[in-house]
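We begin with a single chain expressed as structure tokens, specifically the form predicted alone.
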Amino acid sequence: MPQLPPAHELGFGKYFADQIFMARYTRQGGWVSEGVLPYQALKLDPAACVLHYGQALFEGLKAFRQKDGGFAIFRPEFNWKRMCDGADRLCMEAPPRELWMTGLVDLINRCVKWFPEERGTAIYIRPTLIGTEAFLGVRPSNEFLFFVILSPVGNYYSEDSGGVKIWVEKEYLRAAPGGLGATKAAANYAGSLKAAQRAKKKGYAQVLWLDHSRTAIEEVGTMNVFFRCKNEVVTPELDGSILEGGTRAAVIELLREAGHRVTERKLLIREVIEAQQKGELLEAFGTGTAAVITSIAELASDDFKIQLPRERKVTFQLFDQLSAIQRGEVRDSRGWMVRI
């Protein structure tokens, strides 16, 4: 029987709870829940649409053990809406809200023994939607499988509080205008692997993606990105090529409430380099479900390398503030946490 490993061994996405939630859709019968089942391999026809035409979409969110001993999910409504938007883009049938919430809550309630207790840990929730109809011919599937798995996790990046080193990618693209950049399609991640692999061989944790012109900043690996200068905090605007993150939205709200001027706009890589050279760049950080809030220590490419200041005051404040909300250590006045 699998058991929860010690917190320091968790890492990210290495261990899985022993239960899974499943539901299936057909055009004739609609959605039918199979409920919570023992964790198991999926049975797919070799001609299943997902294997040939890539109809695959997933989400990522977390549930946290609360200070009072209960459990709560961080912003599940946001992730359901984002899956619905992605499903529409990929011509898939999104699970209804009630099915989504029932699946998450029932699964978590059956898997409470998998919740780590230490600060900085959580249960990572991976809802996934795939096309399962068996056919060869380019069209949308008429059958879908929705399933949810859980993974007890620790820190996404193993680096210490000194921050992560990021490689600025100038050859490969994560997304193009009119493409799938704003969705959490599996294809986006397959296309990112080559650049990430090369960056890690150079000693960098992830890549910073640029737009199709190779001039404007989009995302950092699996994170949205923020740069704090003297007078404002800047993050790239959501232009259809960038995935909107729930943590990104929460951080923008927290920053504005704290009195920071937050600007969402097109941000050129040369602006960041010039700001650092002038001493105006104070800190940079990435935000995401997996990594939460991660300080960036260095940006580099073939033609430049810049070290970011080590102050990171706002980065750490945001991390502590958001972590306290997620773990129920302070009052959730914004309704972000859904108790289960």
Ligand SMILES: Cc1ncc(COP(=O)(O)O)c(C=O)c1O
Contents of the next structure:
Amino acid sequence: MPQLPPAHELGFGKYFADQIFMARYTRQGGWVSEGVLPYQALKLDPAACVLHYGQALFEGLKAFRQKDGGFAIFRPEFNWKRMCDGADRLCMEAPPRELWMTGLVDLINRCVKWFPEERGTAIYIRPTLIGTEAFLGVRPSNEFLFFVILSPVGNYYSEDSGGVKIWVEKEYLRAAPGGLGATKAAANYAGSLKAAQRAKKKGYAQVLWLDHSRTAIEEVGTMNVFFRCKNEVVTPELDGSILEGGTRAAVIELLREAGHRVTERKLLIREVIEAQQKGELLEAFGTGTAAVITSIAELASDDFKIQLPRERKVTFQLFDQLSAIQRGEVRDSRGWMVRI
Ligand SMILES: Cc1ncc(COP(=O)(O)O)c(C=O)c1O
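Having looked at the form predicted alone, could you now put up the form predicted in complex with the named molecule?
Full complex below, order starting with the chain above.
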């Protein structure tokens, strides 16, 4: 048995299972699986394209211990499609669906001993695609490495119970129209670090990203964002620079099934502040694989600070409902869980 700390100390992405799945692509040979191997350092040519021109994409999804003792992955097909779309945008070769599924399932099957037991824990799956060809002229790589690693995880935000404090970023942008915002390109995350670091220094857990005009809300850190007002739940529309989250899609479905009016539209930060001042803003939450559904307690920037109501009724309902589906505690009528 691997030595893992208790669930509350697991954190996110600090421990890794001792196996890795790898497959390589060349123009001549296509995709060739190397199967599940012992976790190891990668051997890369110093001229590898990923190190210079950043052809790197990753995904993030979770597998859960089921109530009946089995294991299941939450919506692996969604993440595969998102990687395919990202690969198209970055001129990369995405792994075919079968290779993706075999990689995930074989690796998890070999690593079941790494599944933590406690509620709120899971195995986080990190599939990654990088350009490995060695050259220095700027062009797409002709060789790619696809690998998958696993990390037993607990909660992403330790302050979850009270909700997170979010800094509204008005200087730096996460993405711009026509850019990479809709993809899970590694470059997006490199570009986000400075603002996140600054927000943390001020005591905020993450930043809320605005659009290029610094007026419309895009997303929060590594989460999509929802605001519940009197008659509707609003989330920013997918405008090409927001990452479409699998959790976002699932939450929209769950909310609509429960009778909520969910509107995907352009949402100005000014509207949210005004709704809060009029007492019309009921709750706000972020959605993401790592953070699941996370309540937002405060939004602030240089020129304003608003506290959000502490009711959080829908936030908690969604969290419970989604967790129950993911752990196999209720029937999965939507076919979201793929049994291993
Ligand atoms: C920038 C960004 N937005 C949104 C999300 C939420 O996506 P998902 O629900 O698929 O995890 C993530 C996390 O993957 C993210 O990194």
